[in-house]
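Presented below, as structure tokens, is a lone chain in the form predicted on its own.
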Amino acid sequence: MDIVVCVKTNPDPQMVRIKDREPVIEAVPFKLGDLDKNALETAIQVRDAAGGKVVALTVAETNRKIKETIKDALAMGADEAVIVDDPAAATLDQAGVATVIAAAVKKLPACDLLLFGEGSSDNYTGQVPSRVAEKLGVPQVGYARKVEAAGDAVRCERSMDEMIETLELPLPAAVTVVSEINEPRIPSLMHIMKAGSKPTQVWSLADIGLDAGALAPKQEVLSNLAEEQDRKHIVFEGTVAEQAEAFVNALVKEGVVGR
């Protein structure tokens, strides 16, 4: 089974200083996304059962030495790479980016499971997968938290609150995956190492029949501010009694709580 998984790099979170309400994301370093992780480890699973390969596709959007990047989705078990490095990627919205991936799906020799995270660790918007399916006609399950091969077909379960869906895709299909599915894998060092040598290809968007002219984004991002805070420095004092009523006081006055 020819299996592709789509990653995205993303700024390390736990590295994100945030000044004037905004992101300061200069040498904060890039890592996979958590959740394409987790569609990673689902594909070599998937692979390990049924054989085939795991192809790792990314589109560079921001990180200029996103082949540093990707050798973690090698160094985890991914066969080998794609990397779609433009200089207009950068500006792609979800739109474009689901354009970009669809025409690179194409371009592969083969692709019979199309693996996603359910969302990516910075706009979480959910919009890719379901873009690429319908751009390439193929069906798709959305949150699964159980994939695994059934012949020509593949076999998805997913939560309904009280209940579990179990779904049987034909093949070629689209899936995405929630975090719950599975702890991705650490690599040794010995896999770390072996990396470098897995075939990594890069396309640029003229590579994949695009033209960067006709991927000008729909969405304009107006601002991305962190929320406002308004500390009024109030100092309680008194014994500690005094001070947990004098607090408890202060939030009934604010509306926070009620008695």
Second form
Amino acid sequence: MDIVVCVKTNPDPQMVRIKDREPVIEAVPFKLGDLDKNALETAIQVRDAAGGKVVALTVAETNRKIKETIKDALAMGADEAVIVDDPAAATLDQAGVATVIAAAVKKLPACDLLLFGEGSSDNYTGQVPSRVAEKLGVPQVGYARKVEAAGDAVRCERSMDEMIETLELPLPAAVTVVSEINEPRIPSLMHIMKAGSKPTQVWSLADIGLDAGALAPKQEVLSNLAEEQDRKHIVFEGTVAEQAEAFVNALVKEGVVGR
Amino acid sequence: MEKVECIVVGGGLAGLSAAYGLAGAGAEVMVLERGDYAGAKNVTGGRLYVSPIRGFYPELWEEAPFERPVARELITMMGDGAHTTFELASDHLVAGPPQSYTVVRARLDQWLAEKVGEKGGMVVPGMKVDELLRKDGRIVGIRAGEDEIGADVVVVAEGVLRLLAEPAGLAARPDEKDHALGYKEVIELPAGVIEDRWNLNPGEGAAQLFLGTVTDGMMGGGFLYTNKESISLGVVVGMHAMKADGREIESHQLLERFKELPQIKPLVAGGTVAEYSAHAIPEGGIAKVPRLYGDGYVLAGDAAGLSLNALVTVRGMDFAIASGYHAAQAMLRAKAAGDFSAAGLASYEAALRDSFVLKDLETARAYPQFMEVPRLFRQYPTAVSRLFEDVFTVGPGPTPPLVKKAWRGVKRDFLRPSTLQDAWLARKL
Ligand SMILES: Cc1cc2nc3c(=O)[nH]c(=O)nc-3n(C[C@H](O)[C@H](O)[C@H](O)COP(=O)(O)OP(=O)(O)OC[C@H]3O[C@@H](n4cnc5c(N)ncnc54)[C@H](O)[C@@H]3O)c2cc1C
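Next up, the form predicted in complex with its partner chain in place of the form predicted on its own?
In what comes next, the whole complex appears, and the chain from above leads the way.
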């Protein structure tokens, strides 16, 4: 089964600090998205069971940092990497990214299964997978906690509120995975060394038949700050028991506890 | 066994400097760093003397992400209830190329790792080396997890603890008597506030050292370096001084207390602690530097004990960079000669002996012993402040003449057998 895993590289979110309500990303190292690693691990396991090839695909402004980071995917076990170079990648909206991915997938010789994390580590919109599936006209399942090859199909499991749903999709198909699906492997030194000699292709937008102008974002992000809330400054008086009672009632009223 | 020409263990300044020189000359080099990225685990006070190393890799220092050139040097002696600060503000410190800069390692080391990558070297972060492989008495490679990788030469730049070098028999186990422990916080403050508090021109920096009550009289001191938009504040204490003292206060509490001192509190007021770290420092001096090379390996930086605490100057990073540079040069010579034995690598130690690294350590041979003098960290800082207090005091009655006042203070606190003994010891500094 030929699998394409779409990955995004971000500044390591654990290293990003917030200063004056702005993220400080200077000197923060880049990393593959955490959920993207779950998707990669899934792809590697499916390939190892069913045969085939894993291609890691990313859309980014190509520089050394991106090439280094994409090597992590090769070290984990992807067979090849493709970087679609878009100098304006950082300003693309979800529709733009999906357009680029869909065009790149079409250019690949084969793609039976497209895997994604359920969201990216930075913006986490979770939109790109569905958009790509729609553009390619393939069925899609989101939030899988198990993915296996099943002949000409892929079988996925996902947790619904009170049941586990098992779905089978004819190939080609797109699937997003949740973090519980697996524990992504940490590549060994030998695998890291070998990753350097695995093929990494860099495609331009023109290579996949796209024009940068057509990708201009259709939405403008005005602000992405979390809402700031004033404290309520409620002081409970009375005996300890009365205070506790009033406190719990207030929490219930706020919807913090109980139903 | 897979093999590369050179493996560097440790992506600190020593390891990266060696790798940069090797990669730049086209040698195959792989740096293994256990931290999530180069610089993640590295602790320094904060000031790099660039003058000694400017000649090595001159292209690097022009664009290095330094914080501030140090334009003001301050030394504060803290006694009970009084402290005295000497301040040097000199054009010479920053005229022409500045002699030293404050640095933040997370930034500097990552940048240098990037430069190594640009030269074609491979830097693998998140990779802990578990063992140096020995065969027939020579170092032949490393083991990391399940993987064994061979190398013509291993640069052991693992830092102060020698967790690899010692079991492999390359150097003695670090003795607590020859080490100090440093605790440090990075406290964020706006650039303008920093410049106001230390009287600095925009962009310029200050370095301040503290002696005395800061360590509660134990061997050691405090330091403060101004970065672009933060300050590095820390305390260093001799490990055995701490232990011998058997005191109530835990060493890490010294930093908390330091910050609360009335002299320090206003300096850090309004700041946000962005980082906390603790790290050991080799302070054994030249006497504790092991043999720096052997069959298939060289030792560089802190792993080789190349660091110097000379009271008013603290150095280690410039030694680390210089030793990395000379290690690379020696290895390139060994490669040209096809001889990676001890004989082939001997030019490394010879070059260090010829350079400021071992020369300055030799000059400072007497320091470790001098630092044992307990009066240095308790009586003297108090005595100095007391002396100046006398000099500046105008009491209710008649005031004695200045010289008489000063002389009385000198007689009281300094004309003692113990002081003469200390002065005798100090003649070698
Ligand atoms: C509190 C304090 C204040 C100081 N102040 C100054 C100062 O102001 N000026 C100055 O010049 N010097 C100062 N020094 C000394 C200076 O920081 C050191 O001498 C210098 O950092 C040594 O560099 P290094 O590359 O040898 O070691 P390190 O910077 O310690 O690097 C060693 C690297 O090896 C890695 N490593 C270790 N073991 C392994 C392993 N098994 N596998 C893979 N990687 C491994 C570590 O993660 C680390 O990155 C100070 C030190 C301290 C602690």
